[in-house]
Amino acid sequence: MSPVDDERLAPRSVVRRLLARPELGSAVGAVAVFVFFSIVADSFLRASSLGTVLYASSTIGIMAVPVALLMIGGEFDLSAGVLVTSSALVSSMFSYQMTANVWVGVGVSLLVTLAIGAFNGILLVRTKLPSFIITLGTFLMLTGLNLGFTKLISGTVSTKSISDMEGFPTAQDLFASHWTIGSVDLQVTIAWWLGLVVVATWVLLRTRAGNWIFAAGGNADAARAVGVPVARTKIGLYMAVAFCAWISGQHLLFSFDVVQSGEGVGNEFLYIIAAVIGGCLMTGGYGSAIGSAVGAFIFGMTNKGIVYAQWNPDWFKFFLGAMLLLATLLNAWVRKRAEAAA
C-alpha cells in the first residue's frame, strides 16, 4: 500500500477535527445558556452586564485552568478553595504583624502557597494514596489553620486593614484594578484569566510537558515505562494550582482590604465543575484549558443570568448541578463520536 492510499495519513475532515476537541460540548452548552438568558432576562444583553458576567467567570476561571490541567493529569485537589484564602491570609497577617511593605507579605505568601502545593504533590507520589484523600486532609488542615491563626493573631475571624501600608496601591493595581471602556467595567482578573488560558493551552499543545500531562493522566504506568517523569509532572501540576491560588488570594485581599478566615470553603467544587463542563474527564488524560474557560464562562452567565432574570438565587446550585450532569453526558457522547470517527 502506498503512503497516498494509507488512510492513517489522510487529512481528517473539519467535522472530525471538531468532534475530537474536548471543548466542543461546552461550547454548544455556552451558546445554549447565552441564548436562554438572552430570552428570559432583558438586561442580560446590556453592554454593562458583560463586564459583570466576565468578572464572575474570571474569579472561577483563574483556578479552573490549573485544576483542568491537574484533572488531565489524572488527579484532583480538594484544597484549592481554602488555599486561595490561606494565600490572602498569609499576605495580610505577615504584612501587618511585621509592619513591612505589603510586597514582602505578597512574596512570603507566594512561597508558602507553593510549598503547600508541593506538599500535596510530594505526598501523593510518595504514599501512592488517592489524591482525593490527600487533598481532603489538606483541606481540613488549612480550614483549621486559617481560622485558628487568624483568631490567634488578630483576635477575630478577619484580618486587620492594611490599606494604609506602603506598597498597597501598586499591589492593588496588579491584582485588583479595573478599567472602564464605555459602559463596560473590566476587572484585571479577566486579563489574568485569559493570560493563564493562553499559557496553559500552549503548554498542553506545544511543549513536552503537555505530552507528559496527557500521558500521566491517561496511563501513569505506561507513561513511566516510556520515560515520562510522572512524579515530577504531578508535583508540578499541584504547584501550578497553588500558584493560581496565590493570584486569586491576592485579588481577594487587595479588592476588599481584609479577609474573612472562613472564605473559600466549597469553591474547589466550582473549579472542578468548570473543568468537567469544559470537557475534562474524571478519569484523566482528556481535556483542555480552553474548555475550562468555556466552563467558567457558563458558570458566570448562569450566576449572573439568574440575577438579571430576577429569579430566586437559591436555584443557582440546582442549575449548576444540572449543567454538570448534562455536560458530563454530552462530553461522553462527543468522545465516543470522536473515537468512532477517528
Second form
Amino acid sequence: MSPVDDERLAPRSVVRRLLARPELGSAVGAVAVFVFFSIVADSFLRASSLGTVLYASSTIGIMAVPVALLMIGGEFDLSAGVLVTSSALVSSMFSYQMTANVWVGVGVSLLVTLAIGAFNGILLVRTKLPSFIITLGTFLMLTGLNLGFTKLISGTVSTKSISDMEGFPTAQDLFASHWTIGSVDLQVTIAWWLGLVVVATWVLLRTRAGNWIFAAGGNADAARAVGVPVARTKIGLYMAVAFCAWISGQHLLFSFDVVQSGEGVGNEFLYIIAAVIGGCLMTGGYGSAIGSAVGAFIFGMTNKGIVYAQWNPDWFKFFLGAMLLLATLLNAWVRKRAEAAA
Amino acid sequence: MSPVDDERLAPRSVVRRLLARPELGSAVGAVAVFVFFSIVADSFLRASSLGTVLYASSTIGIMAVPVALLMIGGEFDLSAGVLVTSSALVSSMFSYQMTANVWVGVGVSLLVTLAIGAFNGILLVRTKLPSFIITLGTFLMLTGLNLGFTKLISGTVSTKSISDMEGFPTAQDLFASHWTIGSVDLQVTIAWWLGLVVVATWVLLRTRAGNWIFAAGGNADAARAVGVPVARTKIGLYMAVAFCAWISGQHLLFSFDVVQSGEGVGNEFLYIIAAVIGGCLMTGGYGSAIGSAVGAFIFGMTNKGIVYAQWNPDWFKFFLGAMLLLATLLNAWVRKRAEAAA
Amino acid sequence: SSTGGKRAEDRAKRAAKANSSAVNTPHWTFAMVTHSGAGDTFWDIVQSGAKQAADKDNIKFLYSNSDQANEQSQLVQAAIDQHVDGLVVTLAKPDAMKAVVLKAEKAGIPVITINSGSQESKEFGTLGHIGQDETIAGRAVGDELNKRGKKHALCVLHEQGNVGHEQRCAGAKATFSGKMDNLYVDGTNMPDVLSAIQAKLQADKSIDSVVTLGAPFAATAVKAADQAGSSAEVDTFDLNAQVASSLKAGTLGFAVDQQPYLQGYEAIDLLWLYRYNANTLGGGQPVLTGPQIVTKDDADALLAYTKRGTR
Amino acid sequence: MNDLTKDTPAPAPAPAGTPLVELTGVSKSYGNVRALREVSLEVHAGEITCVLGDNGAGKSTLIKIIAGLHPHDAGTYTIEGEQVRHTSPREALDRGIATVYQDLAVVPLMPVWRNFFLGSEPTKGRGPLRRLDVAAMRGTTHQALLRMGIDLRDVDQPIGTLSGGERQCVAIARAVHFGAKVLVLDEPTAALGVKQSGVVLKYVAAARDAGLGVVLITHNPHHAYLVGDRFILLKRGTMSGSHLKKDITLDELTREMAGGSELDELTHELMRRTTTAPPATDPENPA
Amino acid sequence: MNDLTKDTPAPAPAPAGTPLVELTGVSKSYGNVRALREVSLEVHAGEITCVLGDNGAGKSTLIKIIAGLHPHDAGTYTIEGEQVRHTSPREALDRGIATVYQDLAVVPLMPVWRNFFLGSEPTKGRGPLRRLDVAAMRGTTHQALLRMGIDLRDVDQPIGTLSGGERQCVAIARAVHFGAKVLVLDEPTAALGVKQSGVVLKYVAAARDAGLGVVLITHNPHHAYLVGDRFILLKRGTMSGSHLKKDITLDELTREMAGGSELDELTHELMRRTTTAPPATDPENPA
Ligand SMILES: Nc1ncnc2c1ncn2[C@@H]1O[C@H](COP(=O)(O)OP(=O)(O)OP(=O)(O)O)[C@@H](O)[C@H]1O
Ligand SMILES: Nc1ncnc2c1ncn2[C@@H]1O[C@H](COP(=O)(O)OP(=O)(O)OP(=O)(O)O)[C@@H](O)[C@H]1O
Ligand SMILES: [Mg+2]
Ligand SMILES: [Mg+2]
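Provide the structure of the form predicted in complex with another copy of the chain, given the form predicted alone shown above.
Then the entire complex follows, led off by the chain already shown.
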C-alpha cells in the first residue's frame, strides 16, 4: 500500500518532504549565507577563495562528523579539541625521540589516540557520570599532559621539526597535500572530510550500529531494554571521535611541521557548533552527518566571508554570532514549515 | 503515618539519608579536597590563604548559582561569562561618557544586562531553538560588541578609569569592599555569594517558582500541560543569570576600576563546571543551589590549592582535571552508596 | 624546630644544593605571576631565563599565570599568602594589579615588574621594571616597515582583546606611514590562522607585508601568503628556532626581539641582588630589553640560541 | 482533603441548556497527518460524555484540544457559550477544566507531592515570605492517594519510581482535586487494578453528581456504559456515531467499538483454540 | 511475516517437567524500598502464567527480573534448569525471552520500523557492504501491525507521534515476532481497543499452542481467566496466592485481585449512586 493513498494523510510535495529531512533542511541556511557573501564580498566568489573556505570548513568538518554522531548518541566530548593536538604531539615526539620513520610515530599516535577515546568511553559507561564532566576532566588532563610532556621532552612549548625525517614526504602526501586545479587550491582535508561524511551517513542510516546510535541517544534505557549494547555503542563513538582527531592531528603535524602544545583548546566547541547548526539535538537521538557538514560549511563560510567582506575586524565576533544565529533560525524555520505544511 | 513503619521499607540511618540529598552528597568531595591540600600544601591552611580561596570560589560561585538554576530548568547560557564583562563595561562607559554619578551608570547597566538576559530567554522560547545555539549567538555577539564599542568609545581595549568620579566610593563599598578579620581578608563577594545561595535555595525549595523550575527542566511538556508557565519561567531564569552577571560585573569594575573588554570569555564554563560538580544534571530537572556553591568551592580550592602546593605549573591543568574528576567521582559514589543502602 | 621528617630532609637537600650553586645565600622563594595564556612560546622563554637565574642564585622559583585580570590578581594574592621572599609580576592590566601589588609591598615583599607596565611600575612603588613597552616595540616595527618601503601592512592578532597585542599593533600603526589593517585569528587553531590570513590576502591584493605577533604564527603566515599567491613579506614579533631559520632562509623579512630570556633572568637576579645587597637597577627608569630588530644578517648567530630555547 | 461529594463548590449555573463545553466541526492536523476531521461534541453539567473509538482514532487529540494543549485548526470551541481558542493549558485550567492525559504529564524526577500540586501550588505567608504550604501539600497528597487505595510509603519519592498504576492514580487524584467545572479523563483506568478502577468510576460518578461535566475516554465498554450519558464514537479521525444512553444497549456499543462483525469472528476463533469454558457471566469489575 | 501458529520453530524440548523459567524465593529492593520479597514462579512450555495483583504490588519488578533488566537481590533464577543471573536484557533475549515492558521501551524520535527491529536488526550483504535489510524491515513492520488491526499511514513516522495504543501494538508485535521460548507481557492490553485486545489474546493463545511459555500481567480478571493456566497473586511485594486454573473460579479470582470484601462495598456504593441498571451480562470483550 502506498501511504499517500490513505485518507488520513494530506498530500505533500516532494520539495517539502525533502526539506523536512534533517540533512537537507539545514542546507537552506548554507545557501543563504553563500548568496549573502557573494553579494557583499567581491572576492568571495573567486575560485581561489572557494578553496580557502572549503579548507577552513574541512578542518572543522572532519571533527564535526564524529562529534555529530556522538551527539546523536547522546553524549559530548569536550576533549576533542585538545585530543587533536595530543595526537599530533605524540606522532611528532615519538618519531623524533626514537629517530624512527615518521610512519611509526603516526601508527603509535593512532593507538594512543584511540586509547584515550576508549578511556573516555569506558569511564563514562562505568561511572555513569555525565559526559560533560568526564570529558572536561580529560580535556584538562590532556591540556596539562600536552604542555607538560612537550616541555619535558623538547624543553620548549613546541615540538622539534621532523620535516627532514624518513617517511615525512609520504605521510605529508596523505595528510597534508593539496591539488591545484586551475586557480583553485584544494587541500586533501576536503577529501577526508567528504569521505568521512559518506561513511558516517552510511553507518547511521544503513547499519545496525547506526540504529544503535540513534537509540542510545534517543532513549538509552529503552535501547538497553530491547538488547542494544548501549555501553559498547558509546565507547565506539568515543573511539570514532579519537580516530578523526588522529586524522586532524596528523594534518596539523604534516602541514605545519612543528606543533604548539597549547593548541586545540576551544576547538571542541567549533565542532559542537557545526553539529548543532546542522540540526543535531543537544539532547541526543536526532541529527545527521550531512547536517554536520553543512554546519561546518556555514561556519567556515561565515568565518571567512567576514574577512573577505573586509568589515571592521573589531566587530568580527558580533557579525559571526549574528550570522550563525540567523542561518540556524532560517534552517529551523524552513524545516518547521516543511513539516507543518498540510 | 510515618513512612518508616511501612513493612515495605528497610530502615535507613539519618547519615545515609542526608548523604543521599544532592546538596550534601557533594560536600564529601569538598571535604576530601580540603583535607588533601591541607596535607600537601603547607601554606593552604593559613587563615589568609583561606580568604584567597574563598574569594576565588565566590567569584565563580556568584554566577554558578543562577547557572545552576538555569540548568535545573533545562537550559544553558554560554553568554554568561562575557555578559559579566558587558555589564561592567556599560556602567563604566556610561558613567564616564555622561560624566554622571557612577550610580547612574550602575543602574543603566542593570537595565541593559537584564534586557540582554530577557533577550536570550525570549529568543529561546520564541524560536524553540536549543539554548546552546541561541546563547552561543549572544556570546559571540556580546564578545564583538564589548570589543567594538570599547574601541569605538575609548579608542583602546580597556575603559578609562572612573575612580575619581562621584559615587565611586559608595559603589565600591557595596561591590568590592573587604573586611580584615585578624589576618583573614574577606571580600564582600563572599557575602553576596552566600546570600545568593540562601535566596536561591529558598526559591527552589519553598516557592512556586522553584517548583516550576524543576518541572520546566524535568519535563517541559508535562509542566506545560498542567499549567506551568514554562516560557515565563525560562525567561525569568535568564534574567536571574543576567542579574548575577550584573553583580559580578560591578565587582569587576569597582575592584579594578578599569575593565578589559576581552575578558570573561571562557568563564561561562567555569560556572557550568561548578554546577555540574555540585550535582546538577546536564539534562535538567535535578540539582541544587548549595550544590553549585560546593562545586565552586571545590573548583576554587583545587585551582588555588595546586598553586599553594607549588607543583610544577606545566602540569597545572593535568592536576586540575584529575582532581575535579576524582572529587566528582567521589561525590557520585557517596550519593549512590547512600541511596542504594538497603 | 623539629629534627627529623620531611622538612629536615628538605633542609638537608637544600644545603646540599646550596653547596653546588654559585651562591650560598639563604634559600629564598621568588614567585612570578604573568598574564600569559597557556603554552605561549614567549613566556616559556621568560620562564627559562628566570629558572636559570633561580638555579644560580639558590632560589626556589614559583611560576603561575592567567590571562584573566581577576585571576592574575588572585594568583599574586596566593603568592603573598605563601610568604614568598620576592615577587615578579607583569602589568598588562595595571589597574587590576594595583591593589594586590601594594598589598605585597605592605607585606614586605619586594616587587619587580617585567614586560609591560613601565609607567605604572614606578607609580606602584616597585623596585624597578625590566622589559619593553609593547607600544615601543610596535613603533619599531612601524619604522622598520617604512624603511622597507611597505605601503599596506596586516597586523595579525592571535588573541582578541589582549592588551599587549593591541598595543603592539597600535604602536606599529602609529609610526607606519602606509595603511595598516588588523586581523583577528584564533591562536589555538592553526588551520584557522592559515585560512584567515589566506582569505585576507585574497580579499585585498594590495597588502605587501604581514606582521604576526607571535613567533609560531610567522611560518603559518608564510604558508598562507604562498598559497594565496601573494608576494607579501612576513615579519614577526618574537623569536624561536623556526623564525631564526626562516630569517636565515629569507622567507621572513625581520623579527622584533625583546629578549624574553633577559626579562626573566634579570628580574630574578635583581630580586636576589636586592635581598642580598639592597641593589637596585635603572635608577628609577625602566630597564629596556628591546626592541631589537633581527634580520637575515643576525639570524645565523641566534639560531643556536633559539634552538636551545633561550632566545 | 477534597471529597467531591461535599467539598467541590457547585459550578455557577450556566444559562439553561448551554453546554459547559461545546465543540462543533473541529479538525486538527499534525503536519500532513489529519488526526481529526469535523468532530462535534457537547459536555453538559452533571453529565458524563464518553469518547470511544479504536486505537489511533483521534480520541486523545480531541482531549488535547479541550485541554488547550493543541489549538484546533478548524471549527469552533465554546465554553459556556463563549467562543475560545486556547493557546496554553493554563487558560483551560483557569476556566475550570482539569485533565488527566493519557501519558500522564508528570515530571519523573520530582517528588510525588510536588507533582500533585504542580501548576497550582498552595502558598501561605505574604510578601517575600510567601511560600509553599509544604505540610498541607504532603498531607493532601497522601490522603488523596490513600482514598484511591494507594498507600504510598513516602510522598517524597520521585514520581518516576512509582509503578505505572500508582502514577496514574496520582494524575487522577490531582485532576479530581482541581477539577472545578469540567473533568477530562483520557483512559484513566488503563493501568489500574480492579479496586482502583472501581474508585475512579466512583469518583467520576461523584463528580457528575456534584454538577461537573465529565469527558471520559475508555476502551472498556462496560465502564463506559456503566457511567456514561452520551457516547461519541470516533473512527479514523471522523465521528462515526453519537448516542444517548437511552438509544443504545451495551451490546450494540461493544459491537460498534470493535468495528462490527469482525469481532464475532475473532471471538469465535479464540474460543475454538482455547480449551477453557467461556468466561463466567459475572459483570465486569467492579460493576 | 511471522505468524506464530506456523512460523515459530518449536522450542527445543526441555527435560520433561523442567520449567522453562523458574524463580524461587526471589527478592528485590530499590534502595531502601523492598519491592519484592520471596516470590516464586514457574513458567512451563505451552502454558500461560498470569501474574495478578494490585497497583504497586511488584508485578513489573518481577517482569524486569525475568527480562534481565534488573538483577535479583536474593533467591534463584533458573532457565531450563540452568541457574542464571542476567546482567543485561541482551542475555535474556539471547536465551529466547522476549518482553513487552509496561512503559513500552521505545525510542520516540525513531521511525516505527527502526523501533520494531531495534536490537535485532536483520542485515543483508556481507563484509563492509553488510547493511540493514530496509525493505524487509518496513514490510514486516507494516504487516505485523496490520494483523493487529493497526493500519499505519507511514512506517517512517517517529514512534513518538503514534497514539498510545498504536505504540503498545508495536511493542507487542515486536515481542511476538522475536519471542523464541518465553513471551513476557506486562499489561499488554492496557491501552488497547476492543479489537486489538482480542488480537493480543489470540496471539497469546497461539504462542502457548506453539509451545512457548507465556507470562502475562493484567488487571483484567476476565482476560486472565480466559487464557491463563496458572495464577500468581502478588500483594505488597509478597506472594499472596498461587493457583492452577482448575482450583479457582473467575469469581474467586476477581475477589482476590480486588482484595476481598472491600470490592462488594464499593460496587454497592456505585450502584446506589448511578441510576443505570446493572450492566448487561454479556461476556467481557472479546470473550
Ligand atoms: N526505581 C524504583 N525506585 C524505587 N521504588 C520503585 C522503583 N520502581 C518501582 N518501585 C516501587 O516498587 C513497587 C513495585 O513496583 P512495580 O512497578 O513492580 O508495581 P506493579 O505491580 O507493576 O504495579 P502496576 O500495576 O501499577 O504497574 C512500587 O511501590 C514502586 O513504588
Ligand atoms: N504529534 C503527532 N504527529 C503526527 N501524528 C500524530 C501526532 N499525535 C498523534 N498523531 C496521529 O494521530 C492519530 C490520532 O492519535 P490519538 O493519540 O488522538 O489517538 P487515540 O484515539 O487517542 O488512540 P489510543 O486509543 O491508541 O490512545 C494517530 O494515528 C497518531 O498516529
Ligand atoms: Mg489516546
Ligand atoms: Mg507494573
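What we label the rigid core is the largest C-alpha set whose atoms superpose within 1.5 Å from one form to the other. Computed from a predicted model, the values in this text were never measured in an experiment. Positions refer to the first chain, counted from 1.
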Exercise. If we fit on the core, is the Cα of R46 displaced 2 Å or more between these two forms?
Worked result: no
